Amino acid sequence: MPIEILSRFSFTARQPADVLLQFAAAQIPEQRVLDSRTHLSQAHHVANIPAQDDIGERVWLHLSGRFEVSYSATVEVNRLLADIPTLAKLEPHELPAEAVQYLFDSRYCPAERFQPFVEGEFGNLSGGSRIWAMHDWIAEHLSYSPGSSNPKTTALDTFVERRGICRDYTHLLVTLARASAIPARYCSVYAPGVEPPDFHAVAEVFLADPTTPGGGAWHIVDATGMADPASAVKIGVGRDAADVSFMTAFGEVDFDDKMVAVSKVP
């Protein structure tokens, strides 16, 4: 079933600034962009560059003054889904190069500090069954609370305060997975059913690929439970939110407004 996407946002640079955007649905094998339209205000410089892991594109801007972005797309998702709790873990020495970087600590995900916790709480489980137990633990112990976190909030802050939004839920799941030596990355998506509608964050974990004996694959896990992996449209991936924010400013920039709408096409 195709997914229809509409997003708009605007911001103002008080003086010439560089801004990196990532907002468009990625054209990758598991999803096909059937149609898309992008409107950008005038800027001194605009350049498209590949995003992390070659999933999606980023847009470099050099600009001043008010800038508006309008994006619409229809995307068909054809993702192979697996039963996460049944998937085996790949041992670190078995991992392909693409997955290795996602074992390490990152800006928002201090995984090493969580190793005693994951062994104490989930030590009797492994692979996908451990990931799903972490998913359930987060759902049980955290409350979804818009406005409760900020751009500096780490997974450790979320663990202590027991509240957050999708980025915080995702950072915590990614951190717990890495603390278990399971590669995990942050994935920005458009997804129907997210409340309030917004750019949404889910985790991807690298576990066994049920279609390839001895192989591994990335599998979506949404700790908030709001996004269905079968209809989530990937924008980009990274170590954490710092790698895949829809807007990163290098200079004085004031964010003005944002609107996101995502729905299934009947």
Contents of the next structure:
There are 4 protein chains.
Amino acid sequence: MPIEILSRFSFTARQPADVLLQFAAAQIPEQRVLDSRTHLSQAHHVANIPAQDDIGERVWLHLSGRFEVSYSATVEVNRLLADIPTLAKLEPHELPAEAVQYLFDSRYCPAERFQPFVEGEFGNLSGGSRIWAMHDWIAEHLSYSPGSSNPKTTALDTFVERRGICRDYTHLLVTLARASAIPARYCSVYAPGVEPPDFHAVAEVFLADPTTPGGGAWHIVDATGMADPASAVKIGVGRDAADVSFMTAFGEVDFDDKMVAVSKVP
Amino acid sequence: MPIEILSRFSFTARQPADVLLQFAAAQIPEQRVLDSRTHLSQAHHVANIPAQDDIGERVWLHLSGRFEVSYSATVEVNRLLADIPTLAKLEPHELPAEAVQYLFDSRYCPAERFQPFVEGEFGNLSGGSRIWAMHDWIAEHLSYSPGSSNPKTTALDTFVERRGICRDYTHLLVTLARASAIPARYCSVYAPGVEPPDFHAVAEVFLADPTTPGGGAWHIVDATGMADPASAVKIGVGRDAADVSFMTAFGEVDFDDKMVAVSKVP
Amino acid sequence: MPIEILSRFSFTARQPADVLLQFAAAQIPEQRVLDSRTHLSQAHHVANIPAQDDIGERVWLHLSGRFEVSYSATVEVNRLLADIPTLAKLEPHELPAEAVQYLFDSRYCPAERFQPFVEGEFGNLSGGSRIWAMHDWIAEHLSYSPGSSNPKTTALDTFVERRGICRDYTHLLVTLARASAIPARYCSVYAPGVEPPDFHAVAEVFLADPTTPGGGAWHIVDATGMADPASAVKIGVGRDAADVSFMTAFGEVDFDDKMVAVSKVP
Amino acid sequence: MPIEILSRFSFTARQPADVLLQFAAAQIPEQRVLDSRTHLSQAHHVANIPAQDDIGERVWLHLSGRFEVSYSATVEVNRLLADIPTLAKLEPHELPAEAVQYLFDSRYCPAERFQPFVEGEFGNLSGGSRIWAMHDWIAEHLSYSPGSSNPKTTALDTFVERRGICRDYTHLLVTLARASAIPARYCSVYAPGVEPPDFHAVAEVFLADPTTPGGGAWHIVDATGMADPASAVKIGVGRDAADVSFMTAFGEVDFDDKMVAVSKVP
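Now that we've seen the form predicted alone, could you pull up the form predicted in complex with another copy of the chain?
Let us now look at the entire complex, which starts with that chain.
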């Protein structure tokens, strides 16, 4: 069942500025972009570069004045869907090079400080069952509350203040996973069912690949419960929200508006 | 003039534990490892994996009991040496994919918050001259003070408390560079002249490559002034110290001792 | 020349709630309240209690529904006005009991961490000339920027981010003074000339009393430069903004609006 | 049953310095100092001043060289002992002036941020039963671990890292109480049974006075469970540890050693 995506946003550079965008569905094996259409305003410079882990693309712009991005796509998702609680852990020494950076602390995910907490709370669980218990803990202890957090909010703030949005839920899950030596990354997605409709964020954890003995794979876990991994369309990944923004401005840029609509094609 | 390196450290795992090491001179074009010798104690599992940006290697261990690492190498450094203050800036939109992640905030380098400061203090400078002014600012305002910081210390702490060690000096320079939209990374090195002798850290900033019109390159800047870029031997790079430790333990591991000696071969 | 004050604000308690107010000109020797008029909506409970250091009063309310406060007063200020840069320091051991608590760190003023900075920057100055150099440093390095800070912003944040409002300017001055072992407190005032007109905050530092050999006194210093100590009318004092809010709600209370007007009577 | 106290500590001022001490049992109605003996080294200046809330005394010293404090006392405690879980809450609007400052955030107790947590965890309880549930929560979730915290550690750090010493346990209990609009202060005590023997810290919360209808009183709660309120001898109180240190140095002072012994006289 294909997913239909529509997103549109615009901003204005009062003076010539550089802007980095990342808004398109990634062209990767687990999701096939059946068709897509991108319309960008005129800019002095446009360059596409591969994004982190070669998942998706970023667009560099040099521009002035008002700029509009309009994107639509139809995407078929056919990723491996695992039953998270049944997945085995990989021991740290079994982790491949690509997963290692996702063990470490990042800007919004100070994982090391959470080691006593995860040992105390989830110490008798491992692998997928531990991740799922973290998912449940977050669902039970946090309340989804738009406006309660801001771009500076870290997983530590969220853990204390017990509320936030998808970005904060994901940061906390990523943090608790890393504190358990389970690689975890931040994944920006388009997903049907997100309320209110917007760019969405989910965690990806690196656990056993049930189809490959000894192998590992990234598995989506949405701590907010709003997105179904079977229909989430990946835009890009990173260590945390610092790495995966749909728009990063270098210079004085005013954000104007944004619209995102995602639905399953019947 | 080759550099001679000797390093040795040991630790004890009270129970079976995983440990990640990164201690060897990286085999990269800018430095030729003339010879090297590594001696490791017996472990249940040893696996080498490429490190971040394919600079150097990490070693995964699974082990118990006491473990010793002994490493010696002779390395010839022949990297491009630029006069930092004369280097031109690359505009953000000119940056290649590999440099982009080093624009973003990381665990110990919350760069975004420093934008008003760098604008106020270095606003009339750009590129290499701006980096060099930051280097001078740090040299003037910080005091080198072993024991004044700890592994949790961030660039923000260092900026306020005005003291630290090579790790802290590097974090602050990396932070100020990123706050100016200049990519900067943390580089672990062996360098003669470091006092007391130890693993050392320097910043690398991405500025124009003076040998390639339109191109960019990483340039070493040591905010502590102790290491000469002409004789620093790179071990590995990362966003900040969270990524480049000579030893990261997963499990209960006691660190025993460490010895580092680096000298120029006459 | 008397000061004329008019202030009015209102809020709504959706359910029965407790609210603490502090909005009236303090009746203290240094300022004479020539006349004043307070109008409060009906509440289930109203009780006046002395405020911190017996400067001004707080009002406890228990209420539900919409509540309005309307206050007007004419006040004559005749406080001792000293030339700050000429004031001598009191050594810590000369400080009276009442000043001691204002040497310590408070919620928004983590002074201890600033000791190396104040030593490096102001180490050759003491007493009033040191305070005045701090005042000048703040004026030079901060920009007044409504909306750039929020109620969680600490002096450390302000020091790094280099911008804020009167609350933030005052927190930073208080912090730097305490880091120099000079008692400093946060003072809420009505002052003509504040732009935009609002409740205003200034610092008070405890230095020599020029009229009493060996004695000490509190002296107003406005880091923003907007208020003249000769015409500032004190409402209350505290360790920092956590202690002196014109309104603190315990329960679900929505703030509705606020108006403040202060002028010199010609 | 009287309590016998012995404490001794020493320090050295390399240059003339000011030092503030607070080490003696407070002379207050709830505890009678049967006899006491203080021996101080020679100093250039010694002055006693009343401490916070007039509970106990502080001593200002101006000195150079080595300084020793030796204190012994026998104290009879006869304070009101209440069964905490049965105590009623006072509504905020019923609080007297002296308790109000202990509702607010302080340096190590950022209470406001914990409001959603206390509502979620203890929302169905009030007054003494709520405080006791907090006491139990802390006992269950924290581990007592000397060396795991430092003088910069806040209640927020402790809440995340789940370990600490009496100072940290007390900060967390004070924070959770204030987040529930229950006044709470930090109390430094001598108490038998503290292991290892040292100056100890407990919380005091302001709840109903069971002997006075409508009245309130301070009640000791030790989150570590080591001290018995019936035998704890108060030295002083404050908003948090920033206010109540047995020694605060202004200048370069090296701490030498310390010994504390407290026992019940048989």
